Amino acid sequence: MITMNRKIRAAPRFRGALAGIVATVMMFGLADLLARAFNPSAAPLPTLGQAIIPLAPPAAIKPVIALFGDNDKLVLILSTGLGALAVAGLIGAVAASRRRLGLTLLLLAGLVPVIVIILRPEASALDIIPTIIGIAVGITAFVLLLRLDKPETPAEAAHRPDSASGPVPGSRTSNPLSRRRFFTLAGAVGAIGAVTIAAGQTVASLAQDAGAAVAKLVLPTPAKKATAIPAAASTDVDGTAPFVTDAKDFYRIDTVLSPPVIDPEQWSLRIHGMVENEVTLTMDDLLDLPLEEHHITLTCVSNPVGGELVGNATWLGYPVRELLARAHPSADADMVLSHSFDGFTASTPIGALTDDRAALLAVGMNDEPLTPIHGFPARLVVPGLYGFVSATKWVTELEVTRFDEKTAYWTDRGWDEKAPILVASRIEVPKPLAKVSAGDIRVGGTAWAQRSGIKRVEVRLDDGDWAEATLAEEVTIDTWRQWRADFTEVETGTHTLTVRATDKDGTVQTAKRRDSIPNSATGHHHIQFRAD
């Protein structure tokens, strides 16, 4: 009897908490769906995810990069998700006995999403209309659910044509028609909801490529060409990865869950701080200038030994050091500080900035306009530079100023505030774990050392002596350069691989193994193939 009456009581709150859960599903996706159509920024979920990352410390966010690559952000979405359906569900459970108190608490929850839109900084009322409808049309079909899941009473139960043994004495029991009903309309309500959280998936992405689109941002002809890329450039080892690498393949690592798609023509570059003049540079005004191309690598600093997080494109922009010549920076000044759209800053030594290399300001990217993702409509690419000091995307200002006197995003999180990028190398063929024929095999990479060029790559096979590799052709000293090795009479079993590159200036790669905070993590490659 005991067990029966703990039955009886928690079957009402699993049907809240389902209520809660479905009920949120809705609210989320008719927001979301609401929101992307008018204001993607708007959209509750990755609102609340996006709030999340700034609280988020450093040694979190390192391993879910590390884990997940580009894919940390769906990660951080999903979570978000989860977490509120699940807080959705403790309330529904509340709710099956204390409705007023349900209630509450779900608008309450409700509004938390409205308050973190609200107070971004780019915030307008409006923005918040969509949330508001989702919260009304979720508390609706909450309210809706938990009436049809009313309880009977004993008397009722014992009315029913279906009541065999009768009801429990002092119990109230819950109605079998009026279930059938709940987990109906629970299952609509909740199909509904990922109907439209799907949907609003497809409308954000046709909205950013409608973005660039509609902009119909039209390069210009580079007045200076980037350096031809010879066929000599690739090593034409199958499975390497392409010499330049295609927009849609390019890792993608920043603070944003939903990318901004600004409107070329209301973005404007403010250039100020410790100048003489400050500059203000409209897309009319960067598009009139004379803009370079260059082939230049970039590198995120949370890249693992051996990782993905590098890619290299040919760049168009205009360079920095024209730019900041024309505001004429004190002398004093030893840092530009820039800032995003969306509030990032990173921050660059001036002198990277002003020497000879091709730090640019950028508009496209191998041939196109910039993508959303990729920083449209204009972001700064800097060569020897990790990413986290450089490569600023959906770039609004240059702020001249000093290192002891401004500090940036990441710097604040315990990174380095320089962040030269040190020498590296990486095995893509064979793969880790990858099954080849015995015998003779071939094995290649690439390598980069950007500001100085890869000098030699060395590979090892298992405790062997490192044999040097063949270098395919170096384009530029700021371009990853690939490269193969041959071995012969391989025999069958396990075998490990290991790489080490050196630079121009005699820097051998380090077989030290440290973590990525404060600049990059380190070591050699290596990986373990098995031969047939």
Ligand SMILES: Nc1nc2c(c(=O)[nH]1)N[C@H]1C(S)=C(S)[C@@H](COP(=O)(O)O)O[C@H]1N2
The other form holds:
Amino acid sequence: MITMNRKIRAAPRFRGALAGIVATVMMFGLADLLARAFNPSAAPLPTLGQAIIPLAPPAAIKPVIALFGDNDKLVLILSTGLGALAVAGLIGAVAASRRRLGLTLLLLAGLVPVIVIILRPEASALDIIPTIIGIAVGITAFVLLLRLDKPETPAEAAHRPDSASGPVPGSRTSNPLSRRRFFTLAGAVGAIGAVTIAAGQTVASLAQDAGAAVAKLVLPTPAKKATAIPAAASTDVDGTAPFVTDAKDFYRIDTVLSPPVIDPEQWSLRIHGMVENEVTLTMDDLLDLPLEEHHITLTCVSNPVGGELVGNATWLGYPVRELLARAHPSADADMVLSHSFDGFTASTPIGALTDDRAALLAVGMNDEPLTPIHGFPARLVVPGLYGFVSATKWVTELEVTRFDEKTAYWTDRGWDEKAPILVASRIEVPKPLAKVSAGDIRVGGTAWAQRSGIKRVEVRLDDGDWAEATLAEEVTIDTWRQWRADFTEVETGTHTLTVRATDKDGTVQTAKRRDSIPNSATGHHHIQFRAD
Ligand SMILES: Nc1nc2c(c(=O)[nH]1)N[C@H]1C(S)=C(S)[C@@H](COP(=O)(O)O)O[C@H]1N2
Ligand SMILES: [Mo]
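Okay, that is the form predicted on its own; can I get the form predicted in complex with this ligand now?
The complete assembly is shown below, putting the previous chain first.
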């Protein structure tokens, strides 16, 4: 009797959970699709996901980036969605026995995305309309579903053909007819939800085409061309990364779920804070300046040893040094806090922006305007510093200040204030666990030590001696340098290769392993391969 009672009660609870889940799918789908028409940045699911990012503990972010790479954003959206469905399912299960409580909880849960949307810095009151409509329709569907999931009256139960013993006293047995209607409606609501989600994604990918904004920006001919890249800058070992990284292959790290699309005609850069003259620069002003082109290798502090979060491009821009000079920074200032359109900030030592290095306010990458994910229409690129303290994309403000007055996005989360790039090297060929023919083996890779330059790269096979690699020609001290090494008479079996680099100051890349927080992972890169 007791087990039977439990079974009978589990069924409405299950249907309640299902009602909550399909109603929520529909709410998100509908709200998302409507938001695409109004204002894509007001779509509830991405907005919820985006709101979670700054709250996430840094210790959790880095492993996610390491595990999923560029897919970290997809993983975040999916887990936010699954989390929301789990909550909706629980509330639905509660509503099966306590309707009013369930409805109140659902309404409260629905308010969460509304509040998050309103709290965005760029929010307008209209932004909540899609979500409110989604919630209203979702809750209506939920109520209808619960109504259909009515318990069977004793009279109905008595007339059921299979009811030999009549209704169980005190139990809620659902009515088979309304149960069928319930599942039909639940299926329909779920399907509408799925279709609206798919439609929203399609509209989103069409709208994401920032082509129109990018087409408005026509790059001028550089007043100063970058040094020509000699053929000898590449070792030509098959399978190594090219010397110049294509924009589409360039690693991407940022805290936005989708890059802002900024109209260059609306963009401006404001230089303010501890300055004598505030300066505001429009895109036309910037494009009229004598722009310079420089090859610069950009690196992320989160790059694991041997990792892919490094790339080399030819950047076109104007020296930040000159822009700052127009504003006349106070002698007490020691930092420039660059602000992005999306709220991200980076704190750069003012010296790195005013010395002779090519710190650029960049508009071009490899002869094209920046792509939206790499900072269109303008970003900073500073040789020798990790991206999180220097390479602000979608940059809109340079605030001249002091380290003891202001902090930046990542420094607030435990990363170093000042982050010069450490000497590093990686093996690109052979690939980890590759099978190669025994005998003569060619090894190739890249090393970097921006601002200093690479002096030496050494490679070791198994426990052998360090062998000096052949370096490709250096293009500038701010670009990475390819290398290759040849080993002969490599025997059949499994082998390990290890690499280390030395910069021109004589600093040898340390073998000591450490984590990327607060100032980059260290250790030697090694890989295993099989010779057959
Ligand atoms: N607006 C904005 N700019 C940003 C970031 C960000 O999160 N938001 N991330 C920084 C970090 S950590 C790095 S490593 C570089 C990466 O630039 P990329 O994505 O063009 O390779 O951008 C920097 N600029
Ligand atoms: Mo980074």
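Numbering follows the first chain given and starts at 1. So that the term is clear: the rigid core is the largest set of C-alpha atoms that superpose within 1.5 Å between two forms. From a predicted model like this one, the values you see are computed outputs, not experimental measurements.
Once the cores line up, the CA of F28 ends up 2 angstroms or more apart between the two forms. Once both forms are overlaid on the rigid core, the distance between the two CA positions of K248 between the two forms is under 2 angstroms.
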